[in-house]
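In structure tokens, the next block holds one chain alone, the form predicted alone.
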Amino acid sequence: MTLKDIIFNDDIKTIMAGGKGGVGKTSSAGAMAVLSARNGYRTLVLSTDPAHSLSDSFDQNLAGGEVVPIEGIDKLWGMEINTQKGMQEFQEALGSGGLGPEASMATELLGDVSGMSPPGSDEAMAFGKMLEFLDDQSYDRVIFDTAPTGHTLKLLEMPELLDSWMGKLITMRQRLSSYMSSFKALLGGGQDEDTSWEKLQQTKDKIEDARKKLSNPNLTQFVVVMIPEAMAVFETQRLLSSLGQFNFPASNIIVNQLIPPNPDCAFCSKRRTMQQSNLVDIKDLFNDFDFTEVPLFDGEIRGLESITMLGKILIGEDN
């Protein structure tokens, strides 16, 4: 399945785009999100990465923390996650009910809970949005610029890791609603109405359901891209092998900065046959893999013109 085919199925729903840092994971995850949006797709697309700079390619404001139209292009909205925000909402809504009416006796016995986070705070947050907008039928498409790799991997182990701690809340949660229930009884107090139960298990029902989403190939892909460096190509069979050990769908290599044929300059030739000699072994390596090649643009890609071109290149429509 090439990348054209990805973009333009009506089936996949979610697309991320990751890899080792400064390789050009936001520019193609904005080039994808043009061409989805020009094909008819509602597209939303997302950065989950904490340095965002999905800003500075669509040359546009996107980091306040909710979604806002892209300019210049009809169904494309984007959005740079602000996950301090989203930590602090988390834990206020955990200390005003997370747990139950019994938050005060919580409170008594256990301190404050606001305090609590999730493991890997930054990767939760970012987590919680995916759960957010995988479901959001406003959209046909989200498309996640992650962060650079061994971010990406603490996200990418999220649902197994929110799972348990949802596990381990609820568990408590119980063991307080119980405990609770008891001394009311003896003094002869009636039993309030609680949802805050049912909140806690549809969250970790939420979780599972993206779980098998994220996993299923007919849904969602993720693009690995790199350029052809030798730290690159490491850096991409560590998040290959992760991908493979939590089952997320990745058939896709874009290799970036491709240096163009230049006889004239003795630096640049050198370059090429440099990474023309790692682009043999990449393809060696990933033999399994559906490669798309991007030339080394001549200057920033930043701006809608700029992402347009980059997208033509992504679908063969430009080389």
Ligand SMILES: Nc1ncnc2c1ncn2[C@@H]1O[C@H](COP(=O)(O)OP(=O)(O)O)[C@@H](O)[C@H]1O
Second form
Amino acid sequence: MTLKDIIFNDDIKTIMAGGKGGVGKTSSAGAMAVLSARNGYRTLVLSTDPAHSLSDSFDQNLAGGEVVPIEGIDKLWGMEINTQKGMQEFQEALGSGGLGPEASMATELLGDVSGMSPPGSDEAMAFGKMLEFLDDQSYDRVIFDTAPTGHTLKLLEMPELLDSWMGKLITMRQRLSSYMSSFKALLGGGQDEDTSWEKLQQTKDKIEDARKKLSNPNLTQFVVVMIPEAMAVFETQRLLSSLGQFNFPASNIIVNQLIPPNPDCAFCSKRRTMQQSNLVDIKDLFNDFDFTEVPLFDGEIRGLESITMLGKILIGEDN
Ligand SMILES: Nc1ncnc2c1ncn2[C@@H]1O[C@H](COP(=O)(O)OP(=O)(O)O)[C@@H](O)[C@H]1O
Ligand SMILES: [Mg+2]
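Starting from the form predicted alone above, please write out the structure of the form predicted together with this ligand.
Let's see the whole complex now, leading with the same chain.
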């Protein structure tokens, strides 16, 4: 399946661009988003990378904490996910405040008993926002500009972490609630309506649903972006093995920043030779992947014109 097959496939709801910092994830996510929107899909491009660059890429402020239309392209919206705001919303989704004393006791106990810490990191919050948009029917497609490798991997671990954390919390809570009702009866308190268990369960279900969607290759594709350098090969190997571990569908690799032939420049030619040799190794190593080669541009990829140019290269329709 080529990148073009993925981008112009009606069934693909989620595309993620992943790889090391600076390789071209944001540029690629932006270019795929523009292609999607121009093909008629209501497209949302979201950055979950704390090192945001989507605003720079589109030359428009997308850091306001809400989804905004991207100027100059119909049916395209974008946002850089604000982890602070995400944190609040995720806590609300978890029902904190509404959880009641049993839950906070259970959380404490859980820490003591299991040694597990509840999710509280930026990564978890970004993931919470991600869950929200996976479900959003206002868009035909959501394209994620994900974080550098290490961060992405943490996000991918979140469903399992949360799942086991919540599972334990729920069990703990069940046990505690019988004690608590005895206490309440003792203190003469009434039976109050309890929705916190339901909220936890709903969040857990949402995560499970997301896992199903994210591991279905007909719905989701993870596009790996890399540069033709030896170090990048190791990073990509690590990323792919983790993606495999989570059944994340990945079948395409973008090799970016390839130096074009230039016989007049000894320096360029030397670098090109090195890159081309690495490219051979990369294709050999990841031989079941589809490759898209992208040349190094003579300037930054910034603004619609260069993003569009990159898009043409991604679907093999340049020149
Ligand atoms: N093929 C390319 N040619 C020239 N500049 C590029 C190319 N790909 C990316 N860049 C530039 O490199 C920088 C990093 O790209 P970006 O897409 O933001 O990477 P990431 O999101 O992986 O950190 C940006 O300044 C971008 O304009
Ligand atoms: Mg980026």
